[in-house]
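Only one chain is shown below, in structure tokens, and it's the form predicted on its own.
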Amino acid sequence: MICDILVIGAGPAGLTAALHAASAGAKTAILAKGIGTTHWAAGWVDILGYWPPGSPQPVRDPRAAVGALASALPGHPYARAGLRALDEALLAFQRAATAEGIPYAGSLDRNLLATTPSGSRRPTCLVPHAMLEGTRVAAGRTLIVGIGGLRDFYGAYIAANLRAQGCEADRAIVEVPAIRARNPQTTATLAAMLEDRPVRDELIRAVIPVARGFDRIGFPAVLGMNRHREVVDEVGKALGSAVFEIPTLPPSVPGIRLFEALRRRLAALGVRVIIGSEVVQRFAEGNRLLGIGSEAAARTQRQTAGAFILATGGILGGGIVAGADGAVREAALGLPVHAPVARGAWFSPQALAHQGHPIFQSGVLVNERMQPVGPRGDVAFRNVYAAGAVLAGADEWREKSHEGVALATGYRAAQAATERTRPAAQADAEASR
């Protein structure tokens, strides 16, 4: 395969980078060992939930908080990418999601408080429209509905925790014979079943008797997969009440919807997406990466590009790994890694330490163009860029900044990569005339 830009990784950072690179006219492809965090994350977009570190109060204005964070921590990925890249990336994300039928609500100026599977209210920046009503549970009466046979969704627990926070909430479990008969093993299977009208009508008939007097009805996030908006609209109309979804344990149906929506968008832009192919070799000349070798049936397949964007994830995603000798390394290209010097410094003495654990901030250092650099600031490969959780300096799950870092750095990396490849692409175009 030969392309202008090869993105390694198919999580939020890789998808964002590919979307922007292809939109800018670069011939782009994605190569990934597996699907990224979309399939186990909630489906919303975190920018910054808590700041400064250890603060018990959720961030109200993520734009202002990101600016303060970037000033305080110049090595943080937000400081490298810049607030402008975050702003533009969010706008591009919302346009793409809306165009593919899953619009998101919210803005960079105010965090929402979304209802979680534990009944807590969690700060996040953007939510799918189907979760928006769940940010309003502080007012009016809310019913949480569980579906008989669906495991790992605890409506009573959610309602009790909402009540403990001063919300007026109750719960009910409904039996739907068609669902019981088919015994779906995953939330993804149940979501697909509810696109079947007879099954959906059975669910509606089961909920109507318990829904009277409530201002909104919360369901597990299984209201359709490919025809999600149709299912949500019909259920809400039939119940005469606002309905909303609450994330479940993985697989995440909202995350799958988002991944498939972005993949459709990429396909429309001509981006080839290859899942299930691990990088096992690199080909370099001086400080230029010529290509990578990826696993294929009975052989290694060489992939060549003008520029490469590394978006393989961090210590929890397999992009950064620790060996038996205690060394921490970058898995795909062997780039320099910033990490604690000794194994004994990986973790804080307390499991729930407010400052987090140093190992989770391990990753690749980059300059302002998102090019990986060594300890002295020297560029590792002048045509390689990095984005997302593979970067050093952020504890994304503690900060609640995972998607924001992915979008901002993926967008900025694609900007820099396309600036590099554009002259070559223009020369090719002129030569073909």
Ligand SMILES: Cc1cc2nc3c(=O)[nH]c(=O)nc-3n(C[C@H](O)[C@H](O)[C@H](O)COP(=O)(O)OP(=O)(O)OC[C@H]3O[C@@H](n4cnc5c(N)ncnc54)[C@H](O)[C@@H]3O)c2cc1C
Contents of the next structure:
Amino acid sequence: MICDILVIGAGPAGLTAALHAASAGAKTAILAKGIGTTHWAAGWVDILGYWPPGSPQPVRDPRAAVGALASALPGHPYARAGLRALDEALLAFQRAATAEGIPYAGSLDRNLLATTPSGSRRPTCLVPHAMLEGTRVAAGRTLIVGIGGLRDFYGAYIAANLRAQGCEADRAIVEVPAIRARNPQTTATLAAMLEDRPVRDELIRAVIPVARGFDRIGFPAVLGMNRHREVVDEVGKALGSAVFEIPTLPPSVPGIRLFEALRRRLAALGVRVIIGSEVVQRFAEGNRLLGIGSEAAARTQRQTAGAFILATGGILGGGIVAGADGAVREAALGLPVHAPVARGAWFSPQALAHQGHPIFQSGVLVNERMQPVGPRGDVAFRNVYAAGAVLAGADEWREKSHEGVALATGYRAAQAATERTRPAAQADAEASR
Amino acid sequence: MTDVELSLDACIKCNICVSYCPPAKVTDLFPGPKYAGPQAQRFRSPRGPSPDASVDYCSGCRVCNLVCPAGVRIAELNAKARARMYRDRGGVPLRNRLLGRSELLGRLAHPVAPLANYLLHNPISRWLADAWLGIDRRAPLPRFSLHTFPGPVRSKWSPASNPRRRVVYFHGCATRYYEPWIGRAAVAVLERNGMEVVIPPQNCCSLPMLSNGEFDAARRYYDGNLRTLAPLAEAGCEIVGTSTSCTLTLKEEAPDLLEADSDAGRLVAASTSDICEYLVRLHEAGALDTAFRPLELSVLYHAPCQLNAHRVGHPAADLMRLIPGLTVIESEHPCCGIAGTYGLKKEKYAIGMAVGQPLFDRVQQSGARLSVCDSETCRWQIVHGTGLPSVHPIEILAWSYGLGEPLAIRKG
Ligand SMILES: Cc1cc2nc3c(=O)[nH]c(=O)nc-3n(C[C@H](O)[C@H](O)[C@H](O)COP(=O)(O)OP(=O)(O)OC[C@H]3O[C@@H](n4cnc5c(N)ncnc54)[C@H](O)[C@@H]3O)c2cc1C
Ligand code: SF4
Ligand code: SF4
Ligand code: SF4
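Go ahead and give the structure of the form predicted in complex with the named molecule, now that the form predicted on its own is out.
And the full complex, kicking off with our chain again.
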């Protein structure tokens, strides 16, 4: 495989980086050890949910809050990438998602409050269209529908929590014989089943008697996989009320839809996405990375490229690994890592401490071109860029900034990397003329 | 415990594997990789009986291994559990023994190929094989070729020649008994690139036996190959193959599943490549003849699951993209459903066809005149599912070098 830019990692940051690199005309490929966090996450795009740290009030205006955060924390990935990258990345994301049939609602000017599987209302910036109605539960009457046989979706709990927040909500559980008979093992199986018209009609028939008098009906997020729009439209039309999805435990069907949509987009741009290849080695000459080695059958597979974008995730994604000896490493390229020194300093004394746990902020430091740097600001490799949760300085889970950081830094890294490779590609083109 | 077994502890129960497993998507007879693999493994002990027979519905396609974010070796756990289960439950069925013996079948049938083809392919015997053996009467069985590959043994190798220009060709059973033209195309392409091709005596790679739960027989075949291949590898020769499953078996499957760690095995594994993988390496070293003649057509390329398990990318697609005029559309679909011999079995035929259906649809909707795939059983399944011809990428390369049109195209 011959490419200008090799992206390592297929989570939101890697997919975004590859999308922009390829759109800018670079021959791009993705190599990933496995599937990333898309399949665990809700399928929303969080930008900034809570700020300043410890604030009990959700952020209303993420654009302003990200601006404030960037001036307060110059080492934060948002400060490195810049607000403009975030803006442009979001627009490009919405364009790509719409083109692939899963439009996202929302904008950087105002956070939405989406309904979670525990019935809380959580700030997020963009939600798939099919979750928009779930941001409006404060007005009107909401029914949460569980499906008999689907594990770990607790309609009564969701409804009770919504009521505790002053929303009018009730719940029902419906029995669908075709679903009971199959006892689907995962939400993904159920989503595929509901693309079969007879199964879908059975579900609709079961919901009609309980749906009367409600303004909106919330379902677990299993309303179709590839033909999601069709399923949502038909269920909504048949019930005569607004329909929305609530995320579930993994695998996350909205996350799978998003991943597959971006993968289709990348395929159309000629980007090869290779899943199942773990990068374990680097080949460098001075401060230039020549290539990487990935784990393959019987040997290490060598892959060269003009530039590399590291998007391997943080502690939870496996991009940053912590050893029993307290040493924290960047797993793929062995880049310098910013981390708490002693093992005893990894965690705060309380599990839910407001300031979070220092270990989750560990990662790779970068300059404003997203190039990894050492403690004194020296560039590690001049053709390597980093994006997403592998970066130091953000606490994505507490800030609720996961996808925003991924999008902004993925976009910025691709921009910087293509600026670098473009002159070379142009020179080649001129030489061949 | 081996690395394969220890990997179960890495499972974070995310269910990603279950949502990608091709059989689990279409049948409830298989609960999916997480449940058959790391979950059930907790209940498998060397002393107790195997807990669950559903693992037999794993096709071994390894899609789960690739998508798992935690590096769990699910497919290998399942293959070992299947072998254990057969042992616990009265041995490997006769049908699996037959399907595992592609080489023996070839040897017996080849001298009487027309008769064997008649006997195997007429509706009555297909019905009998279906009823008595459990080989589905609709399944795509290949036809024996009148001529085997390589024919009269050819070997131009003499100890004096340069081992760097010498390549060992591992043809596998399919090329030998069913599709000798693929072997001829491979030799022609290698020779065109200045290679001296050595074709040593060889036996079945042992994969069909490994996937049908016969580990003891597999070990004998694997050891037989090591005896002839290891000295050649020692002399510095690279080993290439046109069957993605054979090369994967030499590289990884046999040593891992049989727990056969030896110097000879490691040397052979390290020297073995898929033929396109090898040619891409030549290209990267600037040593590939790229004087390809234009082919004005569009093909749909399906990277078989067996190739993906090599974790070397899609070298065939990279090579075909060097051919002027040729449009290569990739299938972006993980599996055709046949998975070696899985889709031939009566109880699994419908599962295999359901797994392959989206791929068949994609081939037909792509507008391509033919499909290209590196694995023989996949080609037979894709032809069965689409009615369109399917060729090996090496045939496309040979064609573009002007070394002969693929047989499937000549036949129209
Ligand atoms: C990815 C994943 C991995 C897991 N791994 C493990 C593990 O390794 N070990 C472990 O112990 N647990 C695990 N769990 C958790 C385990 O699946 C659940 O804790 C367990 O299924 C709960 O069992 P339950 O019977 O209480 O509820 P469920 O299995 O969720 O069943 C609830 C049932 O009640 C029905 N229902 C819900 N509300 C109503 C209502 N109002 N009226 C009528 N019926 C209703 C539902 O439709 C469903 O049929 C895992 C869960 C997930 C998602
Ligand atoms: S090897 Fe294939 S069939 Fe078997 S569990 Fe994994 S994905 Fe499923
Ligand atoms: S994908 Fe891997 S980690 Fe996730 S459930 Fe399957 S085996 Fe476990
Ligand atoms: S037949 Fe082919 S794609 Fe299908 S199972 Fe194989 S190797 Fe996999």
